[in-house]
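Given next, in structure tokens, is a single chain: the form predicted alone.
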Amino acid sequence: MISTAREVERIVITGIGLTSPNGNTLREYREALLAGRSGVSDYEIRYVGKTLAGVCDYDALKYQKRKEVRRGTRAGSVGIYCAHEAIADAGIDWENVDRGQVGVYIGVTEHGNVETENEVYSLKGYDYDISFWSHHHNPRTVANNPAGEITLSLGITGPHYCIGAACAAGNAGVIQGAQMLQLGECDLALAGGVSESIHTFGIFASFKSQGALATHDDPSRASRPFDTDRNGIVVAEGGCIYTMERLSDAKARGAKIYGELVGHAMNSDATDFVLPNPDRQEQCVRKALGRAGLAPEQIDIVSTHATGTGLGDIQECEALRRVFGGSQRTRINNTKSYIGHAMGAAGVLELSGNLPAFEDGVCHPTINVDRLDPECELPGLVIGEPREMKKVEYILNNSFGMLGINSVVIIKRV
């Protein structure tokens, strides 16, 4: 049992360092978003050929030298370019920080297929002699690769692992950190997740068999989830994390607050491999709203889950009717139309998107949407423009993934 005092411990972020499609510092993503500028380019990929991926353009060599940079992964990679620049942005005085007493956690949707993919490629030109496989090979693929990455660039020696949560593994990377501050397992969190996803061929290829993988003649109008004529998944790397603190360390340091974590869930569809549910869904939404202690019309922006699939995004619109259909207050708005879908990265890079309103007070829209699909109505939702706000409070993400998994995460202006 978690004692009183931990229970009431208040979780608060106070760095954001990430890297996406259309921007690698949270200014340069949130202007994109309001501007409508999407991140989603041409590209190629062994047996696959010319598909379309949404693909960063960050300095991998900020923060690693090149043979750091050769021996680790692309998540890897990611993942110390986003810790630091959160260490960075929070203020922190990483010097003089116990290291010890430092824990990442960092959510996944898969890890590993990169690396293996590609030595098995390179083989080929050794007639599959095995002599030639790398022998970082193994470091490279276990789980908890990325986490342990950041650690060992960081010199950190608290605990590390990643969370494999599909595509709520971004969510579930925040969800993690603040219990895990709650129990006083550390005392400064770095969680988020990250996704080397484009650099696997094995995902364009599933998705292009499932009949899931978007296509357009013009790049950035590709992912266009709840449009009648969408076609699928845009894959996307990307990372995000945040350092994330106990409220009354926060405020002992005089931290700048970008937010409080007031309520989150994650539950099991328990119905299909792909197919979401959106009773389920609802269910998770409800839950964390319970835990914030919130009625559905105290949220002001929703921030979707919506991938562009047909059939996912009708469920996800059906639960949220059930949930928000009767708030004249809430908005809501979808981010995969900007930068396509960063598996693991995706919801901390969506609700990332969305924190800056605290301040602005403007919900950014969801772009590409020409002909709204009737199943996909739902009020409030912000199409084309930016919609000005009063005030924005509450911000409620959501993030599923297959095998039936779903995140919800509820965040507090402070």
Contents of the next structure:
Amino acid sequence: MISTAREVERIVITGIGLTSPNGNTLREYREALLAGRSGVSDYEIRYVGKTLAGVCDYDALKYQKRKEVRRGTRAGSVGIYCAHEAIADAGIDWENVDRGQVGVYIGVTEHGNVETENEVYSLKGYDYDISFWSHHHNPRTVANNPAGEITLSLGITGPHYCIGAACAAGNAGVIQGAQMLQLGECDLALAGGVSESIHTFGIFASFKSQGALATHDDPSRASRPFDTDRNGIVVAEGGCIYTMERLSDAKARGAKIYGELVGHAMNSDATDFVLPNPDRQEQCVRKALGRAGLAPEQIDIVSTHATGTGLGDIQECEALRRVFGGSQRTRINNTKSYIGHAMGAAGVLELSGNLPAFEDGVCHPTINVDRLDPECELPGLVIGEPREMKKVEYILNNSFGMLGINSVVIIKRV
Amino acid sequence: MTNAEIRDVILNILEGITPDDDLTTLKDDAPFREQLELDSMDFLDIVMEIRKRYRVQVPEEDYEQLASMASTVAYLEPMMKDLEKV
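Same protein, the form predicted in complex with the partner chain this time rather than the form predicted alone?
The complete assembly is shown below, putting the previous chain first.
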């Protein structure tokens, strides 16, 4: 029976591949975070018109032929880029890896909207005659598409699937990867999350209808969690995939280790489709701490989920205040303030932005907080300037999503 | 459309479907599959593009007619000779 990561096999992160609106490698991304550089830009999409988004500029042709880009989806392409980068970063002797023992676990907020919208739009030009509907629609929209494209690109014959977990998906992918390693379902997990969401007008339109789509004259200042003048979410694309291994395997091959997953938890609000529930969030955080055998005072950095919505930010701060309000040690930041909300990639991408703190001892700040909302005041909130820390031992990463899905992971320096 | 124009149309469609292949050396009498990286989904793309651009329907039983450039042009000629190239 699996109860905690510590009682069974210890699981570590050994490679990171990512694309973020402000960087296509961990190094670029970290530099941007420490320099306060936003990745949000002007953006335009059908029906919605001019808006803002976090847009990635990774080189898709680095690991894909042009035909493969055309055949597949943006989420698949993001996943392929991140997976290849992670394997290269991990220094794995890929040619001699048993591909049947590699598992691919990719978190997604949604999948298929982009292709469906494109097809319906195209079909309109043919008077809705379905003989013009693409035969590519099904393979592009099946829910395992991004993970499946990764297996095709890398010749992986182990298990693959996507974890649909709204905006908790990035964390959920990491948790799934760890659990499958502990179960022995795979020896190497490619785990994380991807987002192609800026290519669906529906997500922008829906947030707009909900009164939750950010606007600002200066794109780089639009994503502003905890600020009094925040007015919604900036949608972003992106991806982040880890190579995860059992600690014993990683040590045996002399792998570089970014950190160990020592605690995780997921739970459900069971209260509302969109409004978060701080009680359940608090429970989720405490559950992860309990599994890790840690007190709140031992967490050095809390990477928040806050998206820049009016109520959502307050709810998370309420949950964190209850858990970390008495901690002198804990510093709290928010990475969406730089890149917007990278949906299925958000959790794992935001965690990755913080992992270099194990080496450089710096907590990157939340940017765009000109006037801190009194209801978002938290002890330890890092705003505006990077915060030097003595030594970072533990990072806790929140990631929450619609339908009341909560996820927390805790990573320990190794 | 002349046969040469029909060939140009097919070539243009192929450029979109298989952008990594060099089509300048394509031999008209040899099967596409022997020269290009084409699978069954790609052949469906050829059929779909002909349908979208010229409203020409290629029934499934005739797909084998699209094996090579020469056979494709010969097959399409009666259906496309009276159409203007777009």
